Amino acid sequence: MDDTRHAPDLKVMIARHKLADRAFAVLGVLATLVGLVTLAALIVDLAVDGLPRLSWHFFTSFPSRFAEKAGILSAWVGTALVMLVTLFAAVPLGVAAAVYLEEYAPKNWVTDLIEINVTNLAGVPSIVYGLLALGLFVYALNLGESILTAGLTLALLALPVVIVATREAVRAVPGSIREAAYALGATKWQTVSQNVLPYSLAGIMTGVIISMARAIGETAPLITIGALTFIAFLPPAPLSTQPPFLSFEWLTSPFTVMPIQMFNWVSRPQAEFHLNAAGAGLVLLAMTLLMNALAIYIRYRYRKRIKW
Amino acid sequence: MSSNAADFAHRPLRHIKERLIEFLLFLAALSAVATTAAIVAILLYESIGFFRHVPLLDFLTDTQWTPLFSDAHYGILPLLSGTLMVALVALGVAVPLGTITAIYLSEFAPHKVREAVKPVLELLEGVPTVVYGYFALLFVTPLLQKFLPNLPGFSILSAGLVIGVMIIPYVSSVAEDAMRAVPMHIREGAYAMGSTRFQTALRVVTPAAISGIVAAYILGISRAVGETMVVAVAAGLQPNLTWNPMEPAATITAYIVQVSLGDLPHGSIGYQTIFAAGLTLLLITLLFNIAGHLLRKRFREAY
C-alpha cells in the first residue's frame, strides 16, 4: 500500500529535479552569456561611432580644437615609445626575478617577504601606481613628466603579471632536463640559460604579450604622473641619419597615449568628439584583442606541441 | 693533461661568475619589496604632511570633501560612500553571474564548451577600462535611461554595473578554480547517491569550496573599490554623500583623477589630499586582498 502511494510521488520528483537540472544549465548558458553579450555589444557600440573617423587622416593628425581636424599621430607614438621603455625595463627585470623565485631562492623568511610582496603587488590599484610614481620618479628623482616616467611606472604595473608567467613556465619545465645538464657538468646558470629558459620561452612570451596589453590600455597611473593631454608634436626620434645615429633624448619628452587621448575626447561635452573618442577606442581596442589572441594562441600552440 | 689544468684553474672564476648572477638575480627578485616599500613610504610620507593640517577626526568623520574650495573641508566619507556603492553594484552584477558561470563551466559544460568559453571571458578582462568607461556613459547610461528617465547622465548605478560585468571573468575563475580542487570521488559520491548534477553542484562542491568562493568575491571587490577610470568617466567627478545608486558620486580614485587633470604645485595641501586618499584606498584592498589569500589558501590545504 505504501509502495503504490509512493511510486508516483518518487516519479513526479525525480521529474522535477531533473527539470531543475536541465533549467540550470540553461541559466548557466545564459549567465555566460551575459559577459560575451556585452563584449560584442561594446566592440559594436564602438565600430558604429568610430569606424567612419578612421581614416589616414585620423592616424596622421595631431589632436585638434576642431574635432573633424583632430587625430592620433602623437597618441599611438606615445604609447609606442612608452611601451618600448616598458618592456625593456619590465621584462629583464620580471623574468629575473621570477628566475630566483624558481631555481635558486632558498626557503627562509627573505624569499617568503620576497612571495608575499609580488602577489600582493598584482592586487594594489593601478592608480596607488601613478601615485608612487608621482612621488618617486616626477618629484624624487626628478625625471619630469616624460616617456621615462611613464614607461618605468607602466613597468611596475606589468612586473607581477610577467613574474608570475615566468614563474609558471620555468616551474613547467620537467626536472628531468636540469638534472641531465647537471649531469654533464653544467653549472647552475648554464642550466638555467641554456636548457630551462629556452624551453618556457612560449610560456613567458604569453605572459609578456598579457602584460604588455594591459599595459597599453592603463591610463589612471598615467594622468596620475600628470601626463599633458594636448600635444601637438612629436618627440625626438631615436633613430637618424647623422652619426651618432641613435638619440635618447625622446626619453625626456613630454607625451600623450592612446588612453589617456581617448579619455580627453569621452570627457569633452561635445558629441564630436565623442566619435573621435570612439575612433581612439577602437584602435586601443584592436591592439589589446589582438595581443591577447596572440598570447592565447601561443599558448595554444605550445601546449599542443611539447609533449614531456 | 693540461687541458685538465686550465679547467681547474679556472674553478674559482666560474664560481665567482655564478655568485655574482646568483646575486643579480636576487637583487631582481627584491625589486618586489623595493616597489612595496616606495609606495607605503611615498603614501606614508605625503599623508602625513597631510595630517598635520587636518586632524584625523575631521577626516574620518567630516561630511563635506571640499579641498579644491575656499571653504575647505577634509572628510572622506563622500569619497567612502560613492566608492563603497559602486562596489556594491558591481558585486550585485559580479557575484550571481560569476558564480552561476563559475558552477556552469566547473559542473556542467562539456569540456569543448569551456576551452572556447574561457578564453574569450579572459578577453573581457583584456578590454581597456578607458573603453569600458565610454561604453558605461555613451551606451549604458542611454540605454537605462529609457527605462529610469530619472537618471542623470553620470550616476553610480550605470558605472558600477559595467564594473560589474569588468569583474565577471575575475570572480568566475577563482571561484572556478576552486570548484574544480574539489576532488572527483566525492562528486561520485553525490551522483552513486542519485543526485543530478544541479543537486551535486548546489549541496556538495558549492559547500566544498565556499571558501574559495568567498574569496572570488572579496577579490572582485578589492577590484571594483581600485577601478578607475570607469567611474572617472561615467559617474560624475562630484563627491557626494549618498547611498542612492542613481545619483551622481565621485570615488576615492575618481578623485585623484580630478586633482591629477588640474595643476596642483607640488607639496601644497591639495597636492597631499590625493596621497592621503590614496593612502585609504591602499588600506581597503589590501585588506580585502589579505582576507581573499587567506580564504583561498584554505580551500587549497583542505583536501
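Think of the rigid core as the biggest set of C-alphas that the two forms share within 1.5 Å after superposition. Residue numbers count along the first chain shown, from 1. Just so it is clear, the model here is predicted, and its values are computed rather than measured. Compared with the form predicted alone:
- Taking the rigid core as fixed, one finds a CA shift for T32 of 2 Å or more between these two forms.
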Given for the second form:
Amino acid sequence: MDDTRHAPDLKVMIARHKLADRAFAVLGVLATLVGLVTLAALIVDLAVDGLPRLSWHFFTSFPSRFAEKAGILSAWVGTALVMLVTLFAAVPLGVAAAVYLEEYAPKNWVTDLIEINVTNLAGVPSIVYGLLALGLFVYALNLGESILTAGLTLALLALPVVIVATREAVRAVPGSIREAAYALGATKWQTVSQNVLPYSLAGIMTGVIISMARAIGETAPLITIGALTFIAFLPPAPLSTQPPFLSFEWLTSPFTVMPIQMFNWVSRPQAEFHLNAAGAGLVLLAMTLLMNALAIYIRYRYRKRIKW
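Coords for the form predicted alone, given the form predicted together with the partner chain:
Here you get just the chain by itself.
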C-alpha cells in the first residue's frame, strides 16, 4: 500500500528534476550563445575597420604623425621580444616552483602560507606588478626601462597562474604511477621528470596558454615601467653573423608593444588613427591565437606520445 501511494509522488519528483535539468541546459546554451555572439560581433566590427589597413607597408613601417604612413613595426617586434623574455622567465620558474611545492616541500604552515599567497597573487591587479617592477627592476637592480624589465614584469604577472595550473596538473596524476615508478627502483627525480611531468604536461600547457594570453594584452604595468608610446627604431637583432652568433644587447633597449601603440592611436581624435588601432588589434589577436595554437599543438603531441 505504501509503495503504491508514494509511486505518483516519485514520478512527479523525477519529472520536476528532468524539467529543471532541461531548463538549466537551455540557460547554459543561451549564456554561451550570448558570449559567443558578442565576441563574434566585436571581432567582425574590428575586422571591418582594420582589414583595409593591413598591408606589407603597415607591418614594415614605424609610427608616424600621418595615419596613412604609420605602421606597427616597432610595436610587433617589441611585443615578440617582450613575450620571449616572459616565456623563458615565467614558465621554467613557475613549473619548478609548482613541482617543488607539490612533490618535495614538507606540509607545514610555511608551505600553506606560500600556497595562499600564490593563489592570491593570481588575482592582484596588474598595476601593482608594475609598481613592484618599477621599484625592484628599474631602481633597485638598475635594469632600466628596457625589454628585459618588461619581460620580467610580465613574468611576475604570469607566474602565479603558471604555478597554480601546474600544481593542479601534477596533483591530478594518479598516485599509482608514482608507486609503480618507485617499485621499479626509480628515484624521486626520475619519477617526477619521466612520469609525473609528461602526464601533467597538458594541464601545464593550459596554464601557460592562459598566462601568456593575459600577459600579451597588458598595458598598465608596462606604462608604469616606462614603455614608449612612440618609437622609430628597432632593438639590435638577437642573432648575429659573428661568433657566438647570439647578441643580448636587445635586452637593454627601449621598447613599445602592441597594446600601447593601440592606446596611442585610439587616444587621437582623427578617425584614420582609429582604423590603424583596429588593424593593430587584429594583428594582436592573430599573435595571441598563433601563440595559443602552438601551445595546443605541443600539448597534443605529448598526449599522443603518452597514449602510444
